[in-house]
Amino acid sequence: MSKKIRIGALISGSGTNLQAIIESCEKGKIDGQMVFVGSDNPDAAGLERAAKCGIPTFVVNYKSIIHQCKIASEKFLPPEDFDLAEAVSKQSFFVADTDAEKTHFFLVTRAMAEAELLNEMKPYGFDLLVLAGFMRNLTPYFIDRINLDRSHPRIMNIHPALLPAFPGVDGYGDTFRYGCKVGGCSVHFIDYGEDTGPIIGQRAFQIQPDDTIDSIKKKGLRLEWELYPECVQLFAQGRLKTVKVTYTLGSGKQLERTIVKILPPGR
């Protein structure tokens, strides 16, 4: 029997993907156990799902932290180990011509919240962190403190679109509004951008002429609940390897990309 990995989760809402992972652990489809569930939203219904399963929960209220920083009469202070210049250079949420004050406020306030997240997560000694509808972009400050080995990323996310198409908060809605004939979902590792990390797995579905946004969301969610646990199990089995691959284009120009290789069982 494989050694079980320790899984932590961050959520913002109902936690249906969280439930799929918890149930897969309980049924032995994932060689793992959920050891904590955290949220940025005190009202997230997924917290109750976790509590019913006896899983420890916590909340770091992002809205409150950001609001306090906006109204603070004195300059708000980031974590002592936060390096603003480093965070700015690594992140790819904002383009170079974005207002510097806006960029700095975002990175500092998120790092303040992330420092609290890290403190809450610290006792659990987790192997993998899954984002199950966590509606906050993670900054380099947080990511670098989880991914201590860059060749072994440990933060996984599910996105409601076939990446790299339609990153952001409304993947299914964007897919529908664009008039796509095919929709889907993607599981990927987190990097410093918005839904730009290397893709682990994808599932697709046909979009019919009579489909609505609601109907394609239902199609997508059914696939999400299958795909996410499968990808978590691949991680638990040690079968995911992140590698950089260089290609030479017809013009002679070289292109480098990061891909996730799925290794055969037993490797």
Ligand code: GAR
The other form holds:
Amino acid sequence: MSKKIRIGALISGSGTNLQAIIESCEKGKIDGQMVFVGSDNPDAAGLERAAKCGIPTFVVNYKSIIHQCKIASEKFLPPEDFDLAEAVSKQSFFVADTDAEKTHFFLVTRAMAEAELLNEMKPYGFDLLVLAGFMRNLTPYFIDRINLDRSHPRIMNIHPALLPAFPGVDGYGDTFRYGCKVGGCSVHFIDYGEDTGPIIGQRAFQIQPDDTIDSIKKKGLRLEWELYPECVQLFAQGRLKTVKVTYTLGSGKQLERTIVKILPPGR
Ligand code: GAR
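Can you give me the structure for the form predicted in complex with glycinamide ribonucleotide (GAR), which would complement the form predicted alone we have just seen?
Below is the whole assembly, all chains and molecules, this chain first.
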């Protein structure tokens, strides 16, 4: 058996994926242990699930930080080590026409919240951070302070759609409204974009004519609870390797992409 990894989680809501990961650790299906659970939302039901399992929890109230900055300009104070120009140049999910002031406000308020997250997480020490229904975009400020070695990313996310289709906040809803005949979920490492990082695993399900948004959410979540622990275990076993690959397209254009290779067991 490989050595147990230390896993931290960030959540915003009910925490059923968190529960699946905790139970997999307890049953030995993941060679790991959940060492903290943080949330941006004080009312997240997942906090209760963690507390019941004796896992330390904390909250960084994003809503309140953002609100305070809106109403009191003296509260709008970026962390000392925050570099706006660097964050703007790296962040890739702003559409080109977003105005500079809004971008600035977004990046500073998120970095303020992220500095608090980093501070809360510091005492625990962890190998992997799992985003389990964490409904906030993380900025380069946070990502670079976790992924110290860029060739070994260690922030994983689960998304309720077959990426790269339907990034954003309502993957199952978007899949349903598009009239897709297949839906699914994806686990990926995060990068500076919105749900764009290298894909680790995916599961798909059929959408039948009588399915509703609720029924496809149920089908999807059931698959999420299997997929996420499996991907975490691959990480624990050291079987996930990110590699840069270059493809030559028909036009002669070169396409460079970072992908995840899953190594065979027992290496
Ligand atoms: C899950 O469906 C997860 O894929 C989704 O939120 C839900 C959380 O459920 N995540 C996102 O949409 C991230 N953009 P849970 O709190 O019961 O695990």
